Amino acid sequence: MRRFGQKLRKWTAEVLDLPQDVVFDLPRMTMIGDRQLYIENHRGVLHFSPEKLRLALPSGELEVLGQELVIRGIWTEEVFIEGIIVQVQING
């Protein structure tokens, strides 16, 4: 049952021309150099220090590695972060 489930999403997202991170409930994320990053489509934040950032995922955890690391920002299911991002990492 669950392949049907992620066939219809699939043929959902071609044939209402849907992104399929919608569809997928997949993270979004936009980095801009080294320096920020914008996450959408978190459950929440389970650790936070100016070293190491680590998401809740529909499906794993996403951790984010740097330094000085700073939330600006953090909503329902979007944070923004900033300081100097070495690593990103999702794991399932």
Contents of the next structure:
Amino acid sequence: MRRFGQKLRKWTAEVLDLPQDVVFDLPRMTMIGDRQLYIENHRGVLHFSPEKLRLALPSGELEVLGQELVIRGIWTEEVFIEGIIVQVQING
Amino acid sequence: MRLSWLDKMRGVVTVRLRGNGLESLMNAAAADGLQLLSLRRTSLDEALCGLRLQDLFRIRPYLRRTGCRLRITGRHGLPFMLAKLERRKFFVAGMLLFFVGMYLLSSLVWRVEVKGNDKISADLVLQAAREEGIYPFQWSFRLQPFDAVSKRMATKLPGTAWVGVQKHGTKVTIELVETTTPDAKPLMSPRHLIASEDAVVTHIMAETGRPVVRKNTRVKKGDVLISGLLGDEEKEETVVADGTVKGLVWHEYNIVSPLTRTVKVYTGERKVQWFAVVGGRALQVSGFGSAPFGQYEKVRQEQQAAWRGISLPFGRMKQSIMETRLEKRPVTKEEARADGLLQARADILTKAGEDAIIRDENLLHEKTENGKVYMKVLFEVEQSITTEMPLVHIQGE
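Since the one above is the form predicted alone, can you give the form predicted together with the partner chain too?
Every component of the complex follows; first up is the chain already shown.
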């Protein structure tokens, strides 16, 4: 039943041309150069230090590497990060 | 930490969080809608962040649950500023007092000005205004409506056609328009015009009254020229006689004119003094000491510095002190005579009035004695010969 639901959703997304993140519950990231990163649809902070930030995602986790990282704001589903961002990596 | 104005109004504290479960604290706080601003990790078990004042009281249960500790390191925003002001009561009181004083002082009338009065004295207008409640140091809010006030003042002040009262800030301006009234005629009692000198009438013109003499009549001092009495014996009326009467009058002059003339001359001896002039003030530079001459004259010469046609406010001044001497010079007989006659003519014109004309002059007698010329001259002058005589009407005569 669950598999069928997933299939139906995928089909609807293709037919109606909907954005993937809305349909599949994926994170949406907005990055401004190497200084600001805005992440929507996360599931909490796993680790936070000035060099590294790990965030839980609906499936897997997100790793942001950089220097002098600062969380400008954190809300239930969004995080706003500032600093010198070097690397963004998704571990499925 | 950059703060929005809304955050500043509500108040923000910067806090230092300490503990092992910092990440779980973040997640729990974010899930509940608490906002951690500018969160940054300083070491493994420590983080700095900004926290809204309202969130500070809500974060306590999460702190306890995650085993973290909180320490406030900085306070920003209006609530903390107010708390600070509460401690400085006299400062706040002074600030309030300033505004209250400013308001009170600006709601006073500081000056009352009167404009457009020419004949009516300003004091009179100010007095009337005072009765209407307009005077310096009156409260602005106690002033009555100006349209009614100006109407009442116009009726109160005689000789005004219109009164306007206006208030500009702390100044009240009272504007007047005065009524124009013709000048009153001077009051005169009935009179004759009589002769002031023995003369022969050359011209008579009566404006009011009855001319008594005619042209070429010889009159004596005190004779009536224009009568102020009209009518006959039965019906008599007195008027103010007016008009012009001119006549030939003889003036006999004994003139004495010396044959020497005193003249002031420069001896050639002089002393020069220099002054520096700056802005209308002179400072002596050279030629100090008092003048070494008995009689002297000072001549000043000023020179102002100029640059391209613009006169500058400094310059120099030269003062020459020149010695003078009185010298007696001989004069010829003719010159002495002319001098004497000139003086006599000037004297006649000042005595007989500006409109007098010298018709003739006769040199009756002349002799030279003791270095002087003695002359007897007869001047024939045409001049006004009227003077007034009041008519005293005695009842029952």
